[in-house]
Every structure is written in structure tokens, then in C-alpha cells.
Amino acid sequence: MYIRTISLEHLRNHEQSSLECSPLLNIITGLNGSGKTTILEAISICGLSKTFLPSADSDLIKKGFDSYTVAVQAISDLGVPYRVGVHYKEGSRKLIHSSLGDRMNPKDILGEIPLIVLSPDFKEITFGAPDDRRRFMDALLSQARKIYVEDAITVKKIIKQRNALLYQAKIQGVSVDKGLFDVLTDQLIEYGARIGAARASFIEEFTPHFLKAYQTMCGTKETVSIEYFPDTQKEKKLISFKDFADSYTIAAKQLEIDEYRRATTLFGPQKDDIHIMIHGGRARETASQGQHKSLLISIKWAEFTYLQEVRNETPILLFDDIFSELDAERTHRVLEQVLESGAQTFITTTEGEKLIESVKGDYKLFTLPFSY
């Protein structure tokens, strides 16, 4: 897929841009707090529901507006054309519509622009907590797999139930509701393993994936891995919906006098995590800095090549500023796999006239801020 045209509307210190990119690269040039990553954003928007930054939808309005919007137009590799745009006004919900109807959900969308997004502040895969490995994970299956969104959104809001109804009775000092926690327990039970086991799956489906592209990017011969870890995993490996739901039965039992103390739910698949290994050692803890950019550039890649197999579209890359974090060597080999795999990437740095010196072929080059 590729995108042929982006329009922008008071979306951060955009009052109103569009762009027509090329199919293969785009590189968006222009100093620090150009807005450069808006465009970037923008995208995401369309394709993700959301902009790929810890922001909220109201803080992406641009001062002295109450409202943004965003669109693009798109060609998919059968030549199919879709677009796609969103607009959210301040205290309201967001209207989307797209080539597939009118006022949409945000789950709706995704997966139909897949995206591959890599900035620097995604290094917390590899540095940071299991939340952060684990947001990597949902974010990708969400795009692959529309039964997953549907199961996340609802262990989310039965974990968020279970939660306030243990909490509601630890502050009014009375027993919990039995029934319906048990209920709930049940659901989290049914759910949470449908979860896991989707998740077993996948990392049993992307360890090729990862394994090829950390050979490809760094030519190296280093031994690395990836395994889902769950947190209710003992000595058995937990591979089918079975595994985890008898193991979260098991735990429910033994973690239900420490959940009306503690007033949380202590089991389920927001407490598993991903372990990235390098040499046999976890990479969190092992790995040198060259080595977290590596493993970092790998495992986006394999998302590329991953998400391209399943949903048999090829995604498009957005790299955000990421050549200021990389060495001449992984910039090249970086760029030689971007050019070689025919994808549309949007790339922004604030040296675009120099990495145009390392690119062959067709490209265009966006240097902001625009006049018009």
C-alpha cells in the first residue's frame, strides 16, 4: 500500500498542509519544532486511530482551535483505492469515516494502512518495563488480527470492573459481591487465555521473522531470541487456550485472599511480558547500547515483514528522527533494506539535503516549514 496524498488541519502548528508523496520515500526535513513529526502523526492517525506519541487527542489541537482534522487518500498493492479521514472536536468523540463507511469505531480502521512506526522513544521495547513490551505486542496484533482488538477491549473493561468492585468493597469495608466477582473471574479466566494463547501464537509465528532481520540489519553472528513469558508460566510452557486458562484458574484461587487485600487483579495477560535475549542473557539487562539499537531495528523490521505476510499488504514505514540515533553503518544498512523492499517510507531529520546523498532512486523531499 501506499499513500498518495496527507491534508492536515490545525493539527498541532499545522493550520493547513498537503502533501503528494511519492510511492517509494519521503523525506520531511526542517528544524526542531517544524512539525515535522506532525505529518507523521497524521498518518498514524488514519491508519492507528491515534497518533503513535503518549498524547491525547486534545493536546494534538492546535492553540486557539477546538478542533483538528486529518485525511489521506491511499492505493492499496491490487490498485484498490482507499481513504480515509478523522476529525475530533474537543469533549467529543472522534468522527471517522473511510472507503469502508461512515462514523466508524477506531478499531474499525486498523490494519487497513499498515504502519510501521520507529522513533526514539520506542527503545523502551528493549530498555524498559514489560508494559512497554507488551504495548509493542498488542499494537501489532491489533493491526493483524481483528479478533484481538475485540478481546483486549474486553479483558480491559472486565479487568477494570473486577478492580473497582474490589476496591469499592475494601473502602467500604464489607465483603465483595461473591456472584459477581466470580463472574468476573470467569470472564478474565475466558478471555485472558484467548489473549495469551493469541499471543503464545504470534511470537511462535515472528521469532523467524526477528531472527532473519537481526542477521540482515547487523551482520553479525550474535545468538538472540524473543519468548513470550507469561506470568502465570511455572515449569510448562503455555501454548494453547488451555495452558493459560487452567493456569489462570490455578492462580485465581491462590491470589483471590491477596486480591481483596490489595484491592487489584493480580493474574491475567496485563501482567505478562516478553523476554528479548541476546547471548543468553535478557538484552533489558545485558545488552550494550549498540546492541539495544540493533535489536530495536530488528524487531520493527520483522514487523514489517511480519505484517506484510498477514495481511497481505505491504505496510508503510514511518521513521521519526531515528538517523540521529544511528551510526553511519546501521543508517546505510537501514536505508539499503528501506530501498530494497519497495515500501513507501516517510522518514524525518533535520539533515534531509545530506541523507538524500545516500538514496538511489525516486524520492521527495518536504522541507518545512511550507509557504504557500
The other form holds:
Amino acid sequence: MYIRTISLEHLRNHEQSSLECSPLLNIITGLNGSGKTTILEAISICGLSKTFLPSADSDLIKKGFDSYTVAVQAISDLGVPYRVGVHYKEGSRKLIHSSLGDRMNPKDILGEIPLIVLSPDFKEITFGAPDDRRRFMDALLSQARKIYVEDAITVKKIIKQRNALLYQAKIQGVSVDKGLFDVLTDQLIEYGARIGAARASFIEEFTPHFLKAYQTMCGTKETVSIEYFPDTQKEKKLISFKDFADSYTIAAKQLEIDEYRRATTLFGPQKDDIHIMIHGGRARETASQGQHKSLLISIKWAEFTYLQEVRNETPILLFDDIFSELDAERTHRVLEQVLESGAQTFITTTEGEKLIESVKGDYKLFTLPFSY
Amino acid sequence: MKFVDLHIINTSLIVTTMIITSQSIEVVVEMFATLPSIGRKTAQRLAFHILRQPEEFIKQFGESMITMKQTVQLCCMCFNFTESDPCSICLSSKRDRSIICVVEQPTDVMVLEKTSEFRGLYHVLHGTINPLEGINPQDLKISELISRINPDVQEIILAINPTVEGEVTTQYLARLIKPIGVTVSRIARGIPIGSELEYADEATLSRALEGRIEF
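Return the structure block for the form predicted together with the partner chain; the form predicted alone was the one displayed.
Full complex below, order starting with the chain above.
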């Protein structure tokens, strides 16, 4: 898929901007604070219904206005046009219109424009907390399988209800309504196991992509691997829905007393992690700075090939401030792969000149700020 | 008759984008805007529409609401809204007293009645279990449902919305009722009639597959 035009109004510091994009490489350059990343955010809002940065929607609105609007026109690999527009007014729900229908739910447009984002924040995937790795996995799975999004929303709600029940009992000093608690526990086991099994099978499918990407990006024979690591079962590998359901059932029994005491849910897919291994050690603890960078671009490249395979559509790549995380050699390798793949790519950088030097082939350069 | 108590209007809520030249119009707009699914713009349109109507109509309009509030009560058996207690459904001799259909809201009774398919009795819970909003089983008409289950009752149908909270309520009720020894069933979840598979969302489709029926 590629994006033909992007328009944004009152998004961050943009008054009204529109871009006609190259189907291949788009380089967005300009000074700090000129709104380069905002253009990538606009694409992200149209594809994932939210920005890839940890900002609330209300923070995205330009000062002095009460709403923002972004719209994108894209063409699929088969030549079918797709358009989507998102309007957000402070205090109300996002209004999303797309070729699929009007007034759509954010989850319904997820994955329609497959996106791979590489932003400096994402280095947390290899050495941050488990939460960062779950977010990576959830983001990719949500684009790949719609049913996963539904299940993930359900699990989140069940956990909230379960925690509320536990908390209520604790502050009122009464015992938990056992009947209701058991129902919520069983629901968490059921939907949690769906998530667990979906993630475990995702990691199985993702592994060959990751190994290949590491080889391509680094050209070395270092042994790397990636494994799903459920919090409830550390010895045995869990794969099927039943494996997870059984493991969560045991954990639920063992942790019940603790859950009453701490008034919070202590098992479920929200506790799981993935281990990225290099030379048999966990990357988080053993990898060097350079290896972290290599792992990150390999994961991103694997995301690209994985999503392309499952969605049967070429994803669009968004590289935010690529030089800040990668050195010249790695940037060069990434660019080489990107150009070879023919995928549409958006790159923001303050060092436009430096980037252009290493680009062979067609590109379109946008220099911010645009004059209105 | 005085319909509006000025004390309850919070003037700080009034948006200043539109200048309305009358305090009493402003009050009516605010009142309409408190209704579900009515925004300020619709509220303004409704207020101006009302203003253009003859006084007689407005009187009837207002009085109809007061009358509704004063005469409608909950049926002592099924907890549906009714003017006569017990309600006409619970009193009807044509109804099958061995089946009770459990629903969330009185509006659900209305839509089920429209089908003319169901000839049993109803029971309205008035909500779903939602600890996050402080709604626990004892806040719903659940104990009242249990006390209605006498030897005549053979089946309880759970027709609760397939939301997360509805699902929790369904499971909770099923576990509560089953030990009493009556059949507990739930309504099917799946593809709406007249629609196409192509347009069904993935969650509904996978549920429909799970709930498939053998010929």
C-alpha cells in the first residue's frame, strides 16, 4: 500500500498542511520543532487511530483551537483506493470516516493501512520493561488479526472489573463476593488464554522472520532467538489455548489469597513477557549497545516482512529521527533494504543532506516549515 | 405548573459560543441537553421548536411526562414498568408460566414482545453486574429472580446483552440458578438475519462458528 496524499489541520503546530507523497521514499526535513514527526503522527492516526507517541489526543490539538482533522488517501497493492479521515474534538469521541464506512470504531480501521513505526522511543523493546515488549507484540498483532483486538479489549475490561471487586471488598473490610469473583476468574482464564495462545503462536510465526531479518541487517552469524514467556509457567513451553487455560487455572488457585490481600489481579496475559535472546543470554541484560540497535532494526524489519505476509499487503514504513538511534552503517543497511523492498517510506531527520547522500534512486524531499 | 427548578441548573456549564437572549430559553436548552444522546445543538433546536408551539400543546407535553412519572411503577413480579401492579404480562392467563426470560432493561421486554415469539414471563434486572461502577449483584433484581423460581418454573432464558458486563452477569446467574434444578439457557449469538457473512465482524463470526447447530 502507499499513501498518495496526507492532509492535516490544527495538528500540533501545523495550521493546515497537505502533502503529495512519493510512492517510494519521502524524506521530511526541517529544524527541531518544525513539525516533522507530526506528519508521521498524522499517518499513524489514520492507520492505527492514534499517535505512536505517548500523547493524549487533546495534547495534539494546536493551541487556540478545539479540534484537529487528519486525512489520508492511499492506494492498495492491487490498485484499490482507500481513504480515511479522523476528526477529534476535545471532549468527544473521535469521528472516523473511511472507505469502509462512516462513523467507524477506532478498532475497525486498525490494520487497513499496515504501518511499521520506528521511533526513538521503541528502543525500549529490547532493553525496557516487559510492558514495552507486550506493547510491541500487541500493536503488531492488532494490525494482523482483528479478533485479537476484541479479545484484548475484553481481557482489559475483565481485569478492571475484577480489580474493582477486590478493591471494594478491601476498603469496605468485607470478604469478596465469591460467586462473582469466580465468574470473573473464569472469564479471565478464558479470554486470557485466548490472548496467551494468540501471542505464543504469533511468536512461532514471527521467529523465522526475525532470524532472517537479523541475518540480513547484521550479516553476522550471531545466534538470536525470541520466545514467549508466560508469567505463570516458567519451565514448560505453553502453546495451545488449553496450555494457557490450565496454567492460568493453577495460578488463579495459588494466588487467590494473595489477590484478596493485595486487592489486585496477579495472573493473566498482562503479566507475560517475551525474551529476546542473543548468544543464549537475555538481550536486556547481556547485549551491547550495538547489539541492541541491531536487534531493534531486525525486529522492525521482521515486523515488516511478517505483516506483509499475513496481510498480503505491503506495509508503509515510518522512521522517526532515524539517525538518533542508528549509526551511518546501520542506516545505510536499512535504507538499502527499504529501497529494495519497494515499500513506501517516510523518514524524518534534521540531517536531510546527510541522508540524501546515501540514497540511490528516487525520493521526494519535504522541507518544513511549509509556508502558508 | 412549574417544571423547572432553577437551582439545579449549573450556569457554569452554559457554553458561551451562542448568545441566547433569554434566560428561560437557556434553561430549557440546558434541560434538554441533560437527556441521553442530545447534544447542545439538538437541545437548542428542540427548545426553539417547543417555543413555536401553541401553549396548549406545551401544557399537554409537560403534563404527559408528569403523569408518566406519577403512574408508572415497577411490577412486583417481573420488575418491568407498569401502571397496574402486577403487570398485564404477569397476570395474563395465556402466558406460559414455566419459562422466565431474564433481560437487562424494560426496553428489552418491549423488543422481545414485538417478536410475538416468546409466550413466557419476563424478569427485568435493571442493569448488569459492574463492580467498576459500584453495581454489585445485590443492587440488581437478582434475589427477586431467585425467589420467583417455584416448582412450576422449568426454564430460565438468559437474554442479556453480549457485552463484557452482560457476559459476567449471564455466567453469574447461570451458576446461581443451575443448582436449583431448572434448565438454564442463553440466547444465541451470531450473524443477524438478512446480513451477509462478508460484513460480519470477526468476533461475531467466530462466536457464530462456536455456536453452530447440527442438522
